[in-house]
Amino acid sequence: MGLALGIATDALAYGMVLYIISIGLSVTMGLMRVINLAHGAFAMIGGYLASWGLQSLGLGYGTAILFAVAGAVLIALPLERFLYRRVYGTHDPLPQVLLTIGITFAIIGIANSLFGPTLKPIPLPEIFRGPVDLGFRTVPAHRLVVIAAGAAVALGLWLLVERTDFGIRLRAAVDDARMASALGIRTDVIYAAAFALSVALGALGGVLGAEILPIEPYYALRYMVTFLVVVSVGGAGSIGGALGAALLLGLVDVTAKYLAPEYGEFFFYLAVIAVVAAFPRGLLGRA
């Protein structure tokens, strides 16, 4: 029983990290119809900026998170304005793939040139380093923070999309951009805001999840497929689907690494194949 509860705790923390990062990609793919393969690069930017802020600028952990998220958004917005807007609404996904792959390699090259090709640690404050006794197991406090953050992101994003004027305008722009524009909705502003939100979530996940997914020079490429898989399994644009997919795949991956580490990620991708075969549009994907 203790082993099962320990696996569940680690899987929940890992799943929440995947969710916080991947939900931003789900927003751009499902709501904005953009295959943004550079999403992991923006998460990496967040990690690099947080590490720099903590180690070189002397920022506190909370301030470093805000600095990283704001910095990633400020870097991403010019790219959205001058590059991403050129591929919005294109029926051929190839230009989107080539553009975002190019942005990924450019960000990797610039980051390595500025910060060096080494692992970037993000030191945790003392309060997050200590263990917390859950009765059945002692876990690092940081993992509980990640779990709480994931739950807060899921709830906040659902309320934003489903219960606010911005969410209504975003869904209108997605369903029929021309009609939304004719009704006076600034679709360019809506898309820019949604893109900024996507990048902010990616950067937040990159910082909070650095203990589980370390920030290193090829982070954007190493985890690109993982983030895409979460979106595909959950259904692009589905907040609940992304959460379910992240938790399911997190559970499968952590369980396999506990019980059968010699198989690597075999069971992770086996679960992906099984879910996609049963639900071609993802767990909660829209037609």
Contents of the next structure:
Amino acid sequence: MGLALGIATDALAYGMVLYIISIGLSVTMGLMRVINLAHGAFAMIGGYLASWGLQSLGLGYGTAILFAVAGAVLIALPLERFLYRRVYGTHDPLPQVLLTIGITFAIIGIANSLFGPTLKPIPLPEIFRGPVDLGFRTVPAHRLVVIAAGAAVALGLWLLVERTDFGIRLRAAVDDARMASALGIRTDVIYAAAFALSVALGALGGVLGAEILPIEPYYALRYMVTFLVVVSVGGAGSIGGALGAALLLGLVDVTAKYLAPEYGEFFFYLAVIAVVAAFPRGLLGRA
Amino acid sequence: MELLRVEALTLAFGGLRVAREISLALASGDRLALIGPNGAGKTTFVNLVTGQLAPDAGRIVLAGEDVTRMAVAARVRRGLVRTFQISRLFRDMSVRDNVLLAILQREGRTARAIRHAATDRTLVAEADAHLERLGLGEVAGDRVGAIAYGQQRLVEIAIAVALRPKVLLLDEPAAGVSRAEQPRIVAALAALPPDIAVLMIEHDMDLVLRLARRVVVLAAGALVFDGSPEAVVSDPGVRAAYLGSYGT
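Next block, the form predicted in complex with its partner chain, ref. the form predicted on its own:
The complete assembly is shown below, putting the previous chain first.
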């Protein structure tokens, strides 16, 4: 029982980290139709900035998160304006893949040269470090924070997309950019805003998840496939799908690593293959 | 009052000249049909005027303002509105939301981005009024993808009207609509606001004769006729353009 609850808490926390990062990727892939292999690099930039802010600039944890998210967005926006905008919706995915893998390697190189090859700690504030007693069990406070943040992101995104005028414009621009501009919608502005949102979520996930996915220069490549897998299992562009996929894969991965660690990632990818075989467009993919 | 003036609009794709110095003026209240054989450059002309394509030469003046180099969305905000040959509605949204979006754009309410148009009673009432007028009240809450094609074409007209255009360019508004549904489209087009200028690409001469008071004919990217619907049928230049297209 204790083991099951331990697995459940860890799985939920891991799933939420995957969700917060991957939903950003899902926005660029599903909505703007760009295979953004550099998404992990933006998450990593968030992690580096938070670590730098906490350790060298003396920022508090909350301020460091804001600093990391805003910094990652500021770094990413010129890339959107001058590079990504050229490959939105291209029929051939190769330019997107080459461009974004190039950006990834450039960011890895810059991170390595500025911060060195070692792991960058993101020390948690005192209140997140200790255990929290839930009555039937104690769990690390940080896990609960991550779970709550994931739930808040899911709810906030759903409200933004389904319940605001920005959301209705975004859905229109995604559905048919030509028709949207025929209504007078500035699709370039909408796309830049959605891209900024995507990077912000990646960076937030990079900071909050650093306990589970530690920040180091090869972070950008190491977890790239994991994030892509969550998006394809969930269905690109689907908020609910990405949540379902992240939680399911988080559960499978954590359970397998508790019970059969010698199999490594085997069960994770087995689950991926099973879901994609049953739902080729992902759990909640658009037709 | 002149609302749209196109001066010597020219475009070539490589060696293929798809628009050859087309000049045209539309005034308030005009109902103009643009006809021509397949491949004559009718849709290209609309794409040039609305800004989907950039001309090699020529000028587009909307209500006295040169819009030749302006982006599509900026022209729309100034009252240059179009519909598409094949229905391009937002299929996953409701009929009402499609019209609401147009109203939202017209009002330019970007400053109030963090709120929801569907909760604004004035906007919803206006959207519903547009839909009622075209007999679409019953399907207002339905997903666009789920309603009949003829109804979808009517929704496009509702959207175009909701944008309050000065100049409206309709690319085959009745294409793909069954004979039985056609009268509703004709009625909707006949009931467009009288003061706007309307240019309509249409193949169906029956429809042209009923709705247009002036006809222009394009052939191989050039304007070969500009006159009354009655005169177009007997014009030798027009006949040559159509027969010529069949001869090649």
